[in-house]
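A single chain, nothing else alongside it, follows as C-alpha cells in the form predicted on its own.
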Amino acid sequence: MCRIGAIKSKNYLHPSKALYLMRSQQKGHDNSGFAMVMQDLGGVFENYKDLPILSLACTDRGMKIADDILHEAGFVRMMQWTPEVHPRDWLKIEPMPNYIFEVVQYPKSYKYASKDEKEELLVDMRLKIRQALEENHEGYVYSFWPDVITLKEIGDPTDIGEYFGLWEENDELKAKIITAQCRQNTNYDIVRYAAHPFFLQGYTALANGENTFYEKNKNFQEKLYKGYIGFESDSQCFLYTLHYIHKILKWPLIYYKHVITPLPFEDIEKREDREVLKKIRASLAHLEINGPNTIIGVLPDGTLFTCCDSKKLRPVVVGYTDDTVIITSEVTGINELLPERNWEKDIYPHEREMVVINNNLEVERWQQ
C-alpha cells in the first residue's frame, strides 16, 4: 500500500514537511522509493513565477540532451539549481549523476503567443526530451512547467531524504503545496517514472489503491491527448481522466467525481441532472475506475482535493488549521506536524464525497 500525503499552506514550506509526514507512516524500511511535487514555489525559485521549469534526473550526456534540444527551440536558461547531495556507503538508494532544475525563458518566437500555445509548447518539449534521454538511456524528465519542481527517486525514502539533504530546512527550496509518496504502485518494474504523484500541464494526482480498471482506462487514455503516456502506474491514468475532465472538456471539478465513481442507475434516476449523468455514464465508462483507490489531487490554480473509490478500502483524513491544510492515508501523518489542532474537526471522507480545499484554505465537502 502506497502512503500518500498533500501540504497545502499559506506559508512557504521546506520538503522535510513532506518527509515527516511520510516517515510517521513508513512501516519499517522500504526501497521502493521517494517522490515529490513542489508547486507555488519559494527559495531560490520566487522569482521566476512565470518561468517553465525543467526537472531532470540524468547523466552527464543527458544533461546535453536536454539542453541542446531546448536551445535548438529557442529557450534560454535564466537560472539553474542544483540539489547539494551527501552520499554516504551505508544509504539505500541507486541514485543518478545529476539532479537539475532549470528556470529558461521562452523562445522570442513566443513572445506575443497565448497562454494555451505555450502550455503545449511545454508538453511538446518534455515528451521530446523524454523520447531522446529514453532512446539512450541517459534519465529521466519529469516536469516542464513553471512554478512547479518534481523530485523522483528510487532506494529507501529515510535515506533518499539523507542522501539530498532534505530533513534540514533552509532558505533554498520551499513552496506552499507539497505532494508526497513513499512506496509505489506500479504494475511492471520499481521505476522512476512509477513513482507518485504524477504531473502534467499544472495538474498534479497521486492515489493509494489499485485501480484494476487500468487497461479499460489506458486503451481508452492513449487516443485522447499526446501527453498521455507512460502508464507506468495504473494509478496514472487518474491524473489523465483530471486532465481530461478539468482541462480538456473543461467541465466544473465535481463531473470528476461522476466520471470516475458514476452513480448507480437507480441513484441517477433520481435526480434533477439525471439526463447528464446517464450521457456521462454512456461516453465516459471506459474511464471509471475499480479500486479500492484513493486519490488527492492539485489544479492548475492551487485547489487541492481528495476522494474515494466507491468502495472505500484505503483510508484518507483531512486535518488542518489556519494555516495548513494535510490530507495523507493515516492520521499518523497530521498528528506529527499539526499536534495543535482541532482533532475534531478531522474530516474521513466517505465514498460518495469530495473534500476541496480553495486557495483561502477553506474546506469543503462536496456531495456527489
Second form
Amino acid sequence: MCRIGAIKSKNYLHPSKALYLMRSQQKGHDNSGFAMVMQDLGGVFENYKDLPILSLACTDRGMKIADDILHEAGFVRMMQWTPEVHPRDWLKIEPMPNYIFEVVQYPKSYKYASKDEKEELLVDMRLKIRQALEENHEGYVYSFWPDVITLKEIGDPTDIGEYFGLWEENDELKAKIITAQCRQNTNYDIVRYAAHPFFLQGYTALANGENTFYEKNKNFQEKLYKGYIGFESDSQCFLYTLHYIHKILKWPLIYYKHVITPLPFEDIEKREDREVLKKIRASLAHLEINGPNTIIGVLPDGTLFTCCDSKKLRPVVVGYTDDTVIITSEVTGINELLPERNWEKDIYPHEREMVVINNNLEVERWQQ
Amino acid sequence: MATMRVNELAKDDFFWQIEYKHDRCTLCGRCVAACPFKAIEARVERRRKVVSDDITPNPKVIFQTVPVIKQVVNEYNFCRGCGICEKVCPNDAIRPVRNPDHRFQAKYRSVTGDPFKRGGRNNLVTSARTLDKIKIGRISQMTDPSLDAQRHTFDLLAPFGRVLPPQEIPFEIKDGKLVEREHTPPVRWIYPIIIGDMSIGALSWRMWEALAIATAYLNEEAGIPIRMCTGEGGVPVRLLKSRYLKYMILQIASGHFGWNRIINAMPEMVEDPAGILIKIGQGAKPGDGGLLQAKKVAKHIQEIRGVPKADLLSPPNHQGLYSIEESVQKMFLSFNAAFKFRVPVAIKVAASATSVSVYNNLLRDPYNIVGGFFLDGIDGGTGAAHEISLDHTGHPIVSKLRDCYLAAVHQGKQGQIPLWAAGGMGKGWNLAADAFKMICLGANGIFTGKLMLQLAGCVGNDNGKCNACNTGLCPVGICTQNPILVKRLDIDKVAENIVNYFLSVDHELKKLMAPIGNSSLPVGRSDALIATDKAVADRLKIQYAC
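Now show me the form predicted together with the partner chain, since the one above was the form predicted on its own.
Below is the whole assembly, all chains and molecules, this chain first.
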C-alpha cells in the first residue's frame, strides 16, 4: 500500500512536516521511496512566484542537456537552488548525481503571450527535456511550472530525509501546500516517474489504491492531450482525468467525482440532472475507475480535495485547525502534526463525497 | 445375379439412418405421426418365420406379411436426425443413427440440380472455440479486493445510441452545474445482452410471442432491462400499439418486410421503440439475403409482411444504397427523422475483412446519428440458408470485434458508437462467460439468437442434427408456421425457460465481475483476460498464459 498525505496551511511550512506526517504511518508503507510536490513556495523561491521552476534529478550531462534545451528555446535562468546533500554509506537510498530546482524567465517572444500559450509552452518544454533525458538515462524532469517544485527519490524515506537534510527545519525550503507519498507503485517497476504525487499544469494528484480500469483509462487518455504520457503507474490516470475534466473541458470540480465514480443508474434516475449525468457517464465511460482508491488532488488555484472509490475500500481522513488542514491515509499522521486539534471534527469521507478545502482553509463536504 | 442401379439413392447415402427394432415395436404409430419430414412410414414386409404347432418339435417354415416402420428413401423426405421418433416411442424401438459414410449432399445436388439448403450453424467447425481458449485471469484479492457478487451492487448496463465525445455535448455551466443547451442523440442504457434478430415468419408466432413475453417479464418483473430485436418481417400491430414496444428494437433489412405496417402504426404508437436496427448483413450467411420459403409464408405472415404466399428473399444489399455515404445520409437520417431523433438507429453488418473500414467510416460520420455497430460473426445463424454459405463463408467474430475496438482506440473514439457483437454466443451454453469475455475485448454488449431457440427446445446441433429450419417442418414448432407443429411449443414454458436462463446469466455475470473487482462493465479491460493459446493471445493482444 501507498501512504499519502497533503498539508495545506496559511503559513509556510518546511517539508520536515511532510516527513513526520509520513513517518508516523510507516507501518503502512514499505520504505521504498518518498516523493513530494510543494506548491505556493516560500523560502528561497518566495520572490519568484510567477516564474516557472524546473525540477530535475539528473547526471551532469543531463543537466547540460536540459540547460541547452531551455536556452535554445529562449528561457533565461534567474536562479538555481540545489539542496545540500549528506551522503552516508549506511543510507538506503539510490540518489541521482544532481538535484536541481531552476527558476527561469519566459522567452522574450512570450512577453505578450496569453496565459494559455505560456502553459502550453511549459508542457512542451518539459516533454522535450524528458524525452532528451530518457535517451541515455540522463535524468528525470518532474515538473516545470511556476511556484512548484517536485522531489522524488527511491529509498527509505527516513534516509531520504537525512540525505537531503530535510529533517531539520530551516528557511530555505518552504511552502503552503505540500503533498507527499511514501512507497513506490507496486504494479510495475520501481522507477522515479512512477512515484506520486503526479503533476501536470498546476494539477497534482496522489492515490492510495489500485485502478482496475487502468487499461481503459490509459487507452482513452493517451489520445486526449499531449501531456498524458508515461503511465508508469495506474494512479497517473487520476491526475489526467482531473486535468481533462477541469482544465480542458472546464467542467466544475464536482463532475470529477461523477466521472470517476458515476452514480448507479438507479440513483441517477432519481435525480433532476439525470440526463446530464447519463450523458457524462456514456461519454466518459473510459475514465471511470473501479478498484479501491483514495485520491488527493490539488488544483492550480491551491484548492485541495479528496475523494474515494465508489465502494470506499481505501482509508483517508481529514483533520484541521484554523490555519492548517491535513488529508492523509491514517489518522496517526494528523495526530502527529495537529495533536491539539478538535479530533471530533475529523472527517472520514464516504464513497459519494468530496472534501474540498479552499484557500481560506474552509472545509466543504460535497455530496455527489 | 440381381440387377442393381448404382446411381439410385439408398439408405446408406443418408446422413441419418433409422435403427428400428422390430421385436420391441408395438406398432402404436406415434413415430410416424410425429415425424414432420415423413422420413418414416408404416409398410409391410414379407418375413420368413419358423413355427412348430405340434407337441413335439416339428419346425415348419412359413412366410408372413408383417407391418413394420421403414425409413423413406428419396431426396425430399430424408431423415434429419431430429430424434422426435425416439422421443415419442414408448418402447425404445426406433432412433436415428448418424451415418459417418453418408454422401447425401452430393446425391441431393446431383438429383435436384438445386443447392442444398438448411438451417443451423456451420457444420464443419469441430475444434474448440476461440472464446474457450480465453480465461479471466486477473483475480486479485490483496491489492484490489474482489467484490461480493451477492452483497455489492453492479451496474450491468450498456449504451445503445450515439455517444458524443465530451467536448461535443452542448453543455453550459449555470450556477456551477452543467446543463444541456440543446438536443443530443438519444442513448438508451440497456442490458448488455440483446435477444438477437429473429423474424416473425422465420420463427413460429408462438416462439416469437414467447420471446416477447420473456422480454417483457425480464424488464417488468425481473428488473433486467433486456431488449429484443424483431428481425426483419414486421411486428404484430397489437404489439406496435402496446406499451411493450419500448422493449423492442425494430429491424429493417433489405426486403423492408413489414415496414409498411410499422409506418402506418406510428401515429398510434404510445411508446417509442427501443431502437431501430438497419440490417445490412448477417454473419451466418454473409453476403446472402434472408430466405423465407413459401411454405413458411402462412396467412398471418402474409398479413404482417404484406406479401403474397411466395418465397421471400431479402436481397443481399439494400437496393438503392451503394455506398456508406448513402447509407448514412438516406437510411440513418431518414430513420432518425422518422422518430424525430428520439430513437437510436444502429446498423448490423456481417463480420468481414472490411468491417473495420465500415466502423471507421461511421465513427467519422459528421452527423452523429449512428447509434450502434452490430457485428455478426460466422457462428451465428437461425434461419434458412444455402449450406455452402453456412459452411464456407463468413468471418469469426472475436478477432473482428477486437479489431474494431482497437481501431476506435487508435482514434481515441472508443465507446462513441457502441459495439455489439454476436456469432456463436452461448454456443457452449455459457452465455455469461462469452458476454463477459467479449466485453473485456471491447464490446459494449452482445446479441444472441440461436441459444434462445435451444432454450425453447430446438433439437438441432452443430453436427448436422435436424438443421431443418428452412423446411417449415420444424419438429418442435419453433421454426414453422404449420399449425399442428406449432402447437407442440408451450409458449409459457418457453418464456419461463428464457427468463430463468437470463436470471442465471445475470447472476453469473456478477460472479465474473466480482473477482476482478469491477462494479460496472469492464469494456475493453483485456488485461483481465489471458489466453492459453499463444496465437490467440498475439492476435487479440492479450496476455499469454501457460
